[in-house]
Structures are given as structure tokens and as C-alpha cells.
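Single chain ahead, written as C-alpha cells, the form predicted on its own.
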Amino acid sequence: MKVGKGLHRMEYKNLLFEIEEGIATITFNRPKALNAMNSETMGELLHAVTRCRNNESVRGIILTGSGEKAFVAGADIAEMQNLRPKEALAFMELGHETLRLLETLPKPSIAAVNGFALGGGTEISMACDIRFASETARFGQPEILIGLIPGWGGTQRLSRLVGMGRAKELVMSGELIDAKRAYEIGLVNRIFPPDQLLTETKKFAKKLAGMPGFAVKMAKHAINFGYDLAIDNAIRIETECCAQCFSTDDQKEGMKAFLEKRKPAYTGS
């Protein structure tokens, strides 16, 4: 449904979810349970992720929590308790395809971490392309307290994101870090206080979604596909995906405009 110049919302029951400006904000809304996930709000997620995928007016993505503690604290432990390991499989897989979706989604995608992103919380902002911080956000991945590990892609995007010794620091000891800590080692990329945080994070997406889009998912997809690949394996990837900026209009205005020293208007074609 639409609501007021350049605005769409659409209904879910775990779930806020806006388009406005070209911006989708995807905001986890169970704050009685610290928006954690259970596997309807994953499933909804995912059905959220994927118009945003074949939405062509959407140019970028912000994930946030509803409240003040959390971002997400984690999976739902309260529906986990009792799951029989065929039927945790499949939670996890659901969290995988979800977080994959949103991995190599052709948009940028920033989480907007508000409070708590733990366990299934920091995995989500993993699975985004940056990351930004209120000062009151904490992350971690405490899975072992409660006999488990890392199920939706914990063992293996943190230590892409911070190196293996610190990831199996914070995943064998469950410890929390704050934001601060959060951004000295990599899992960060910006701080701002707690009332700044959506509104900076949208000036962000903004700016993003103003590049030139092709660029932008060729750029992504680079980083993405080349970044544990052999290094010749890597930078043919690259080479390819750059070529392939030669065919657009954006490109083309690009550098028309910088050789005519003016600002590009970049169509998105």
C-alpha cells in the first residue's frame, strides 16, 4: 500500500518494512523479545529480501531493530529448546538461504545496529555490506554458553571479517564485545550516538543509491566471488565485471561529465 509522496510499506507480522526514496529500511519488530529470531520472522525475512531483489525501484537496503536494547539478540531460545536435530537443520538452513539472499543481493545493504546483535544478531549484520554502530550497540556470539556454535554462517563470515584468531576468540569464549572494540577489529565500520544512528545510516544508503547502480553490483559482486579465490582467479573476476561497466549509459555520463567538469546525472541505465 502506498502512504504519502514516495513512501510504500507493506504488512508483516514480525517485520516493519518501508520503501521510501528508493530506500528499503527492514526494522525486526518483537522488542518483548529483544527481536529475537524465530523461524516465522526468518521466513519473513527472507520473503522481505526478496522483493527487495526483484524490486527494481529499491537501490539499497537498511536492516535495524525496533527499541532501544536490540538489534536482534539472537535466535529464539524458547523455540530452539525442544528441536530434534532434523528440525534444526532446517532452521539453520532457512537462516542460510535467508543471509545468503541478503549476502549477494545486487544492492548495497547496511545493518544499523541499535542495541544487542548477538548470536543470530551479529549474523544478520554480517550477512549486510557494512555495518554502522550505535555507541550503546553490543556485539558477540555466545552460542557456546548454551552447548551450541554459530549456525547461520558465524564460524566463517566473522573470520573473513576479522581474522581467524579473533573469531575463535569471540566464538569458543561467547564474549561480548561493545562497539567500540567491535570497530578497532573490523566487524564495524562507523559509530554514531544512538539518536544519529538511522538517520546517518539513511544519508549513507542515500548516497549509495545515487552511484551508478551497475557499478555498484559489479562492484559487490567482485568483492563477494573474488575474495577467497586465488589472486589471478580473483582479478579476472574483476577484469570482467569492469568490462562489463563499459556497456552502460552511467559510464558513459560518468566520464563525459568528469572530462566536461561537471556533477554526472547518472540514470541508473
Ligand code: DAK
Given for the second form:
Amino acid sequence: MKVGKGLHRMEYKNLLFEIEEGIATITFNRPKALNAMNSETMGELLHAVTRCRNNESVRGIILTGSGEKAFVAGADIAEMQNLRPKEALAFMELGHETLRLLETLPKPSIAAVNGFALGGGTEISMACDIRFASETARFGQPEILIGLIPGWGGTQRLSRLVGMGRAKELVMSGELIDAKRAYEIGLVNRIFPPDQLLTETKKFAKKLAGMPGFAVKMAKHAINFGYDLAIDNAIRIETECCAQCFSTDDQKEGMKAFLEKRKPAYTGS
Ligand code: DAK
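I would like to compare: after the form predicted on its own, may I see the structure of the form predicted together with this ligand?
Full assembly next; the chain just shown is listed first.
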């Protein structure tokens, strides 16, 4: 639905979704359950992320939570309580499909973590490229306290982001950490006062959206797909991605502008 100049909104039951100036903002919106993720919300997230992938006008994605208290307080414990293993597997796979799609989207994504990001909430934030947090944000993988382990990539993405020792500390104890500690261990990129979080996140998303788009895509691809490879193979991926940038008008324009001592005018081609 087109709402006003450059602003599109899409109706979901548990998400707010809008596109403004090339930035899609997806807001988890079940405030009574602290935005806990049930299967319906995860299905809607998959739909929204797919739309972002298919819509060429979307050049960046922000994920955040409605209300002041929570980003996402985890997978919905009430829904999960009586799941049989087969149903649990289906719920887990829906989450994996969604988060892997988000993580590998050829456009930048930022989690604006405005409160509790627990369990599935930390896991969703880690599938984004960058995490900005409000001073009041709290992170953790408390699944162990309810007889589980993380089920949407927490054991894997957390150790890649903060190291194995810190990941084990958090996953095995279930302890929560505040935004400052999350920043110290490299889980969070930047911290803002609560009333500035979304504005600053949008500002940064727009900055990334103004970069040469193909180079942004190649940078993300090289980092994502080189990370788990042996160094010689990883460097090969970087080399191929970098070489491909020379096929773009933006590379020609960027270098020409530098030599002519002027600002580049990128077209995204
Ligand atoms: N699920 C369902 N409802 C939740 C919830 C959650 N994760 N978190 C909060 N709520 C609900 C509360 O039940 C309460 O509902 P009412 O009683 O008002 O109806 C409402 O939100 C407000 O919460 P509180 O009253 O508890 O608020 P407080 O300020 O006192 O406490 C809190 C805030 C965030 C510290 C607390 O709510 C809390 O500890 N929440 C649970 C946090 C948590 O354990 N999160 C991790 C969930 S486990 C898998 C797939 C995924 C996963 C695992 C497996 N497979 C399918 C196999 C991932 C698992 C998780 O994420």
C-alpha cells in the first residue's frame, strides 16, 4: 500500500512494515508478549524479508521492536511448551530459513535493539549485518534456563561474533548482559540513548544505501562466504568479488571523481 510520497506500508498481524526512501523498516509488534516470536510472526518475517529481497527499490533493512521494553523477548514459550519434536523441528527450520535469507540478502541490514533481545531475539539480531542498541537493551541466550539450547543459530553465530569462550559463557549460564557489555565483547556495534536509536539507525542505513550498491553487495558476500573457509579459498572469493566491481559504472565514477577532486555521483549500475 502506497501511503504518501515515497512511503509504502504493508499490513501484517504481528509486524509493522514500511519502506521509506529506500529503507525498509520491519517492526516486531506483539508488545503484550514483549514481541516474542511465535510461528505466525516468523512466517510474516519470512514474507517481509522476501519482499525486501525482491523489491529493487529497497536498499537497506532495519529490524526493531515496538514499545520501549523489548526488541524480541525470545521464541514464544507459550507456543513452544507442548511442541512434539517434529513440530519443534518445523518451527526451527522456518526460523533458519528466514534468518539465513536475511543474513545473505545482497543488501545491508541493521538491528536496532531497543530493549530485551533474548534467545530468539539475540539470534534475529545476529542474522543482521550490524547491531545498534539503546542504552537500555539487554542481550542473552537464556534457553538453558528452560531446558533448551538456542535453536535459531545462537550457538553458531554468537561464537563467530564474540568468540567461543564468551559464547559458551552466555549459552551455558543463560545470563543476560547489558548494552555496554554487549559492546565490549563485540556483539553490538554502537550504543545510543533510547530516543535517538531509530533516528541514528535510519541515518546510518541511508548512508549505506548511498554507497555503490554492487560494491556493498560484493563486500557482504566476500565476508559472509569467506569467513568459514581456509584463508587461501577465502582470499580467492574476495579477489573474484573485487574484480567484478570493475564491471560497474560506479567503480569508474568513484575513481574518476577522486582524480577530479569532486564528489562521486553513483547510479547503482
Ligand atoms: N514467550 C512468550 N511470552 C513471553 C515471552 C516469551 N519468550 N517473554 C515474555 N512474555 C510475556 C510474559 O509471559 C508476559 O505475559 P502476560 O503474563 O502479561 O500475559 C508478558 O510477556 C510480559 O512479560 P513479564 O511480565 O515476564 O515482564 P517482566 O518485565 O517481568 O520480565 C523478561 C521481562 C523479558 C525478563 C521476562 O518476560 C522473560 O524472562 N521472558 C522470557 C525470556 C526468555 O527466556 N527468552 C528465551 C525464550 S527461548 C527452537 C526455536 C527457537 C528457540 C529454541 C528452539 N526450536 C523450534 C527447537 C529459541 C528459544 C528461545 O528464544
